[in-house]
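Taking the form predicted on its own, here's one chain by itself in structure tokens.
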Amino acid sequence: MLQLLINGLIAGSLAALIAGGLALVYGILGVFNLALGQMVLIGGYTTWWLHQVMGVSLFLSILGGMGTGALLSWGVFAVFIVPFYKRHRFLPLVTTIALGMILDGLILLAFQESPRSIITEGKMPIRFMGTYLNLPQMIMIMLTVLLLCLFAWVMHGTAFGRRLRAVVQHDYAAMSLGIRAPVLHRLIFIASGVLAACGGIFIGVDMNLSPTLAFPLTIKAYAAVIAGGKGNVWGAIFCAYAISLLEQLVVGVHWFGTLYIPAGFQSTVALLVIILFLLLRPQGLFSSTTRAA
């Protein structure tokens, strides 16, 4: 059981990176990016290509992957979001679906279907309190926690964070106070792309990158956002960890002593979470949580 909790922590750290940025974008712009999973993979594949093919150091390769995520999200925002979301908030759903299909084809064309791993050495498991972890997993968990702590400090301890929260509450009122809301919109979307790229790097370090991962990653991120309360960043992060733990428990426990659910059904947990919350509590768990700017 403890091993399942550790596995949930590892998977939740990945999901929290992606869902946190997605929730922040929805809180400010009110739009969903359905090409999110493909952006995650592009960040990971770029890091793999720089490190394994070009021979660049791991640190610089990670920076390159994050930079690619930033550039890609900037282009997506300018071409697929800005011209449409002001006309209707649901139009980006259509444009980002089309973008996701385009990126799926490009990923397959560039990297084929073979699994790719950013790190091929140093993954020997370490026994810890009856569980097994490898060093890259430990490092990625700690870095994720540090990144979330840094995000919390920026949001709640800086003037920039106060401007962001003001834009989240009412962008037109924020602009009347001299806050450049359109610039913050772009910055937040780029930040979500960087977090998505970090998620792809996490996958490439911990497991293997595969083009088939894009859709499950997108679904899990949206499940966390819906369950946490659309636009509630910390609610989405909490639910990302909770859903990841639930996935581990569903396939890792022998229910009623004999019933064993195959691992292939793990990805259906996020779909069930979306359906149940939309039916029973569409506002999410933490929708009533507000904070003054």
Contents of the next structure:
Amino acid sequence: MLQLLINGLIAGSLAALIAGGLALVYGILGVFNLALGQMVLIGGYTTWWLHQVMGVSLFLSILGGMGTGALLSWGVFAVFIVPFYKRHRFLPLVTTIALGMILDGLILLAFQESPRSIITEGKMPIRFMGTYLNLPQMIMIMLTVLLLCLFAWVMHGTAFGRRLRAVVQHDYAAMSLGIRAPVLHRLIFIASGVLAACGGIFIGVDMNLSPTLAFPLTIKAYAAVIAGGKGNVWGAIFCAYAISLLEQLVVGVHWFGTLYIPAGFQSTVALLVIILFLLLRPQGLFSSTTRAA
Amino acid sequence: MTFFLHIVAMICILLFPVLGYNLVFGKGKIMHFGQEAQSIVAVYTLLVLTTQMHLSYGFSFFCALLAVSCVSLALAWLSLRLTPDGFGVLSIALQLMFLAVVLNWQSVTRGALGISGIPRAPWPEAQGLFVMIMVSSAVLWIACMWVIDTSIIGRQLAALSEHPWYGEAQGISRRRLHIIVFLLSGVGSLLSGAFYSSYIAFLSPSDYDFPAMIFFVMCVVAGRPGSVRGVTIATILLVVLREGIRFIGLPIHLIGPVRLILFGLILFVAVWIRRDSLFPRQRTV
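Show the other one: the form predicted in complex with its partner chain, since we just had the form predicted on its own.
Now the complete complex, all chains and molecules, led by this one.
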């Protein structure tokens, strides 16, 4: 059981990184980005290419991966989001489907379908309280917690964070107080792209990068955002951990001593979460209220 | 000649669900991305009953029609209950859920291996004759869709998509229209699945994944949402492009990625051109 909890923590750390940024974007712009999974993979693949092919040090490769995530999300925001979301907030849903196809094609052209791992050595499992996990996994869990703490400090302890939260609550009211909302929109989208790239690096370090991972990653992140309450960053992060743990428990436990659920159904947990929450509690677990006059 | 007949067959097979989807997404502006959920239920019910349980084709077809009608009614109900974007995400989740069930319920569906050895019967064995039947059916389907599009249902659907409240204030029943269009799109999925599985003699679950759904979206957006003529022409051109890309001399491992990039660009350009009409702004006084 403890091993399942550890596995849930590892998978949850990855999902939390992606879902946190996504929740922020959804809270402010109200747009769905269906190319998120591909943006995650681009960050991971760039790091793999820099480290394994070009021979750059791991630290610089990770910085390169995050930089690529930032550049990509800046470009995506300028081309696939801005010209559309002011006309109709559903348009980016279709444009990001197109972007997802383009990025899928580019990933296949550049990196082929073979699995790619950023780190190939030093993954010997360590025994810890009766469970097994390796050093990169421990570091990744701690780094995720650190990153989320930094994120919390920026959001709640700085003037910049207060401006961000003001824009999340009410765009136009924030602008009337002199906050440059369009600039913050761009910055938030870029921040979400960097977090997505971190997720890709996490996958590349812990497991293998594969083009088929993109869409399941997007779906899991959306499940967390919907369950956490649309736009509620901390709700999404909490639910990302909860969904990952549930995924581990569903296929890892012999229910009632006899019932065994095949591993193939693991990915349906996120889908079930989406369906059940949209049907029974569409506002999510931690719905945030919008202030109105 | 065989390849030409194959292209014609593929166009006819795709016209059924695409035109049905055009009624839902193009004309009705209902954010539905789960058309393939209907296809999965329809085609698997039909083929499991005929090939695994050896029931007659007519009875199996009737059962598949019942099954797809149930799914269509459920989707119609959900589209009325949820916000548009919520329904969009839910419909994707439903499709992936059905796909996961099909892939993992191996004792019945044979999982990722798919169902092979599907008999051509009750359709004719000769490819030319079979394609002719498909062409006739597709023409009939286009005519049906055109009649619906220009009838009071089409006009009511257009009014409702522009402003649901004003439409309902004019006496248009949103519930009735959603049920009609979802049932029609379900019938389109069933016809397409029935023809396709008999034509290829094989059913693969990978034919019903999310990229297949994106192809429907692309046909509708590129052809002009709601236009039967435009969507028909777009489907013909896109199928010719999809099948014809293998003859431009690219190495075989590049065809898939190049096709993805090309279709992604086409979809983006189509949305760019139609960015003011794809989801029209509500008119105000």
